[in-house]
Amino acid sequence: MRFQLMLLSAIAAAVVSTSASAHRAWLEPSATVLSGDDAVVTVDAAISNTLFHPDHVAMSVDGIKVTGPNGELVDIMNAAKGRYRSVFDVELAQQGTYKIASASGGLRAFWRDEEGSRKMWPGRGQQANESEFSTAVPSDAKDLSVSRGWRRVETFVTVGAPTTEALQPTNEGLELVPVTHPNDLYATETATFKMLIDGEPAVGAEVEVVPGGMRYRNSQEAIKVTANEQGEIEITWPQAGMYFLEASYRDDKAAKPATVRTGGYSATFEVLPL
């Protein structure tokens, strides 16, 4: 039992961590609100200890998907991966709002073999193929713990007037649905977002918002909120700047063979001065 509790704690921590020393995955666009007919945005993608300061490892761009104002996918351009960050361009040929996102997830299992060694499936950094579960995980595995979860990282960019087609949820994993448009955020004003888990209100989802620039201050200055019965949260932005929102969710309503459902979500927002 103790081993299972340790595994479940490790799973929750892997989905999302809000500790000061946690590695956070983020996408930071060079601009979030643009105008004109030939707009291009450059995006930094990294996993770091310090927000918006690449100091750990570059994020892979293989899973990056850009949804355009018409709901269709847009190719990224000029992608390059360095030691601490990846970078790519997005041509904003259409007027409206774009969602830039990376998402992954599925089943994950932990158990002990006959010698007592810790085993996991899929391997670290690998994507689960659910059809392989019955052959990859022994049916009589000792201390077996199986979870089903998704991790999503997003940011938003708008050219001209804001639109909402790209903001529609996939209904898979933990997601944020803007009530307040994500490119219409201003200092001292309150924004409302709705958290969903597999398309339903993520009641009780824990959310933390941290301002950028933490490299230059002693505290995170985090804002912590919990999703209400409708899955909604409200954030009052104390000042202009870049912000990182991170959310986590967990329950026991997982589809078999999992017994635990987890969700992790993060997004980068730009808050403008009034």
Given for the second form:
Amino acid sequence: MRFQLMLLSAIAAAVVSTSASAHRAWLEPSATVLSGDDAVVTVDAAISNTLFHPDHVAMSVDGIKVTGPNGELVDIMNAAKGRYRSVFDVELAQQGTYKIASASGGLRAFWRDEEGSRKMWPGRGQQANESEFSTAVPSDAKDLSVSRGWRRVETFVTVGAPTTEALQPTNEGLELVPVTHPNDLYATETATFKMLIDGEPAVGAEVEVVPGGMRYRNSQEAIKVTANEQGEIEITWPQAGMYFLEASYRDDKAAKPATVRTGGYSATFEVLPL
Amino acid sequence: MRRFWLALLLVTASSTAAAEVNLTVTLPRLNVAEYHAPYVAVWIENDRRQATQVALWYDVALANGEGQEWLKDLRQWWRRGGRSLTMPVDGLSGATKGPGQHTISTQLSDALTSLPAGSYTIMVEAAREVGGREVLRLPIELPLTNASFPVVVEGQNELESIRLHN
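Starting from the form predicted alone, produce the coordinates for the form predicted in complex with its partner chain.
What follows is the entire complex, opening with the chain shown before.
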């Protein structure tokens, strides 16, 4: 049972979470559109079933990186980890758009040993060191599957006018770049985003958008879209509120020794009323 | 020389006509436990939603520009150019106003004279701390004629009415 959970979380990046029991990692900022010279945003970080209610486990803030409007990193402040959620502040000293993100990834291998039991490398919660791959993973193992993937969790906040410097892609894994600015979203309007896999259009990436406040309704009300030939998706926001976007991508164009390339991306967006 | 007089004549003529344009914004008296004067923005949009700023009433006097923290609550205005301005703006920003009638003359005339003929909408947005938000739209055709006046648009909650008159 425990192994199954491990396996689930390990391959979460490759799976579109459609079931109600999916655990979703999210960052929820207290505001996404701010004004003034001393703006501060506080962010909840959690992994939960119900958007955006912390009900499962806190997300580690160790990997959180905040990119400021000038493209440089900004430190997080007042970080604390509770049972169900972590929380931290970001001082928004510069005017413009900030990207708050956590990304992890690398090589992953699954196989069965001679007794038929399942094996994985690297171990749960560990980062792969590629130089150890050849010694850690038996190349002739049964059911060997080696994938290379990234998983990214993001949100965006803007003080003053929106800018795009912080939204430049890293060209690693599955990423979202704006056509419509992520802090310029309004109910009933249609936003366009572009999905990239390692910097190239993520053609066919599957995207699901779910409104927050899930405890107060009976269905997911998910909007499902697939990235077109340019990697673009269009989403028409039905009403104002917080939204969770989750995208996944998979192909066989992985750099060796992997044979499968996977990308997982999720982001929290705020949609304002007109 | 003749050109100079012609130019002067034109300036005089347009400013005379424009001086007769007034926008009266009536803020309601609200029976609430905690009342703060609303932030109010007035601007003019063309048919491509490009904004010409007219007036902005907010907490200009608070120390360290603290009043700017709530400017984004004028959500439409914020999107239509407010977020690109550096506060305070001369000739645009002023202190908040209490309940009653407030007439905007010069600022409106200046904005109107700067615009070419065409269809526009005068936008008035009010947002109140611990209160609500409301946007009123008043369509106009430029150039204005005397037949354009008066026009009244009634509000529901945060704005009692806006009235365009001579």
